[in-house]
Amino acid sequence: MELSYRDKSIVVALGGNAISKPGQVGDVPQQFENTNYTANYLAGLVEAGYQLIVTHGNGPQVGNVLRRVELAARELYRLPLHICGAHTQGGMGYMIAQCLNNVLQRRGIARRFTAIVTSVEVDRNDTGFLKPTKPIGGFYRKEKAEELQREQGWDMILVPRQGYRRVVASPPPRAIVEIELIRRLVDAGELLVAAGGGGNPVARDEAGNWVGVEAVIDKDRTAALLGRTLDVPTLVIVTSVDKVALDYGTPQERLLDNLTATEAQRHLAAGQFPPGSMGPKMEAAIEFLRDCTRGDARVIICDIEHLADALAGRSGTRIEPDA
């Protein structure tokens, strides 16, 4: 019997600001405080009958883990990037699920979120591995950067007025390793936290085994892959702004209520959505709509405070397939 999914299933991709806010130290108590705040809005959707699959970013957290690895390098063995990602995905999944479950319990809702540490397959021959561009971790002086290049094989770039920084590949996600388990859980009506930080990047070796690779996968593109693979109708990308804007930050700024996938692609090509901010979110939206088989597919971009209103069409920016 073919699986069928609820029309009210949603993949929610949480931005880093939902857990670590700019200007904060970002320690564990602050992360729990921010996550509890976010959990109240997500629990409201569960109370309204939505089935959630929650993904999240982990950039600040991985940066902190890498810094700890660096500080402890003379005392302890180093951790590869894919293990750092797995550590943060597990820890953050535990935190997000716990906060959500506590809110649901306080509201008298007898449901539970479960976190799944998720691996995502990438192409080991992706050209991005030849010329990495994704910055991670902290900044180093020239002498230290040269030492890390020599001893660890890191790729480094010079960031003007800040120092040298490590860069890694950011290949597109190809497949979610645990997708059949996730599919069965979603079909059973379970609430999930999965594919945090874009998932742990793995690739096939010569023997066909999965092995971790030194890369970072964009979490919004993984969320789009997760949504379309599960045939979920709605992808929500939660960010720091209520609506997408054209000419952002200028006197000509225009907020957008609705876009088609073709319009989004045109604005992206025109440079309206920069690579470091709204660009990856628009790329994810276009990919989701292009490959989703459902006629009612939609992508919503909004902030956490307007989440319910955005789903009801009263706020946020909605991106839909071409007519």
Given for the second form:
Number of protein chains: 2
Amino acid sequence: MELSYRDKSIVVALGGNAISKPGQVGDVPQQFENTNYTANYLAGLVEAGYQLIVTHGNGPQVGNVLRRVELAARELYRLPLHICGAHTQGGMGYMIAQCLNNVLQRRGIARRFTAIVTSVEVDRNDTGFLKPTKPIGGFYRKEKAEELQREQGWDMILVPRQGYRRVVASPPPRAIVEIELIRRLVDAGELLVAAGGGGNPVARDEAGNWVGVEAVIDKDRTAALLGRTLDVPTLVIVTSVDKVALDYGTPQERLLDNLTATEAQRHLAAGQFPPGSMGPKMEAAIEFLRDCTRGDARVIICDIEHLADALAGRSGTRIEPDA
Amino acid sequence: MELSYRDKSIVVALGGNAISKPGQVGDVPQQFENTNYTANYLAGLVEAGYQLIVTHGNGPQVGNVLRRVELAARELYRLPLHICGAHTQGGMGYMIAQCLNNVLQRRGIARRFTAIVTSVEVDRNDTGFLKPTKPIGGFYRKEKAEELQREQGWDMILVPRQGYRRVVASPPPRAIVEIELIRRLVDAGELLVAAGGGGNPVARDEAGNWVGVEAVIDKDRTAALLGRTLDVPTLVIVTSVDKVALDYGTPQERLLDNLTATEAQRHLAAGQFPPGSMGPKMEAAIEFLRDCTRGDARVIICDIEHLADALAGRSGTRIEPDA
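Next up, the form predicted in complex with a further copy of the same chain, please; the one we just looked at was the form predicted on its own.
Every chain and every other molecule in the complex is listed next, the one we just looked at coming first.
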């Protein structure tokens, strides 16, 4: 039987490192350089016949948008967080699609990526809104932090040695607003960049209207939801290490080639995967595989250089449904 | 014969007033309020069976993005113009689609808009790059203007009583990069927001790669190109007046109900439609109708309140191909 486009589909979640490397200024020429590097590997997958839905983080970029908004706040109106996120979706979606299309064109592959502005629904009653924990944007001195808390209603935390920082809710994604169009595009074989930065966070108000909310959504969880909802076999989480480790950074460190969803859950519960690092990726992997009915479902965590090898089972860490 | 989606298609170009009204601060709540107002009229067209491809200006929004970039430039890397434009495409595409979808949902119409990040090709050898004329961003004092000219290579002009301002090229749009996908979506009956702000300006470099360029593209000209390339019958340019006038602002002022492309060209040549105002709209209208093979082709210029009446021939100014 001929495989459908969906059967050949991979949701690829690009981490911040794929676009802005730690230690770099991270300006636009560097972002293009890094994205071109990443695009070369992704184009290889297209060449090999895979259908890609690329999603990406936006941490450094949206942080800089927020900082610009604050630095200009005396003269210009502020932008709410959902608009800042949408800005990075436009800017990064444009950049990522352009870099990918340039590689495809150079290699004589007649397919093209398009970036879709994507909103993601969260539950406005999510408890995360009561006690926000996700730090975003710049650092502030105490006086400025208190002013922002008072005048903007921001929740602030003190980060040792760095200053005060805004924290916002990071509720789990519930639904992808544009999913029907995205599904039709995937089934038609289109290559997409979608749900960048975890998606623009929206919730339903009392009247049932979509409204933007002050939140950020974890991009790996959104990638998992995208993959689940599209019913694609493969979720790839691209990160800065080629394999997931147990007892990371200790003499007992072991790299993992394979594990089941239940094993992943057990290691997660045992504190093996720290929050803000491998934790959310493993949660996303477990979420993707939960109740999965596809026999070929798998999550791969690897770095960009090992992506093709990891898909072929020769590298990376693979998480599979329980037997 | 059943009409195809394309036969029922309208490219609608929203002017700045549809989103940010002169005299307002133009902050995000006001932008949403104005966009909701506009969305009510556009949803009426969807309800009446039209297929819409909505495009929009971004003047005030991209101007504010540029001002934020400059106000933060001592601390944070600058964003090139094509990235700033892409930011507004994300932010405004998200906002416009959300407002439209909320109205459609309230009215029980099961169709939805999606915003597509769109690049538009210009000719890198366009003479406009040699002598830029389109003012963008904030105003500067002489010293700062000279510094920006020297250090950033900007072209600056002196605007009487307001200060120095950057000018960039505004080359004509040559091709819409995502046109194939957009065409398939239109033919499948999808409702789109596309090519916001005239599109992200790109050109081919020596190696044939797409690269962003420091330019802005007139949104009405891009709308005309979009309509021409998609071969849709109707281009609507939404502006702040309900009809185009001759001898505007004089005792001889006459409002126009109908004119042909040749008449429009003659009035344009006679200086009836000033640059920066009705001029580019008339140029776009003429461009849309040039060599047009559709018998039902027409351009309508009107305000948002008279949109439905104008489509029915009861209001607005209609420009048609020569008989």
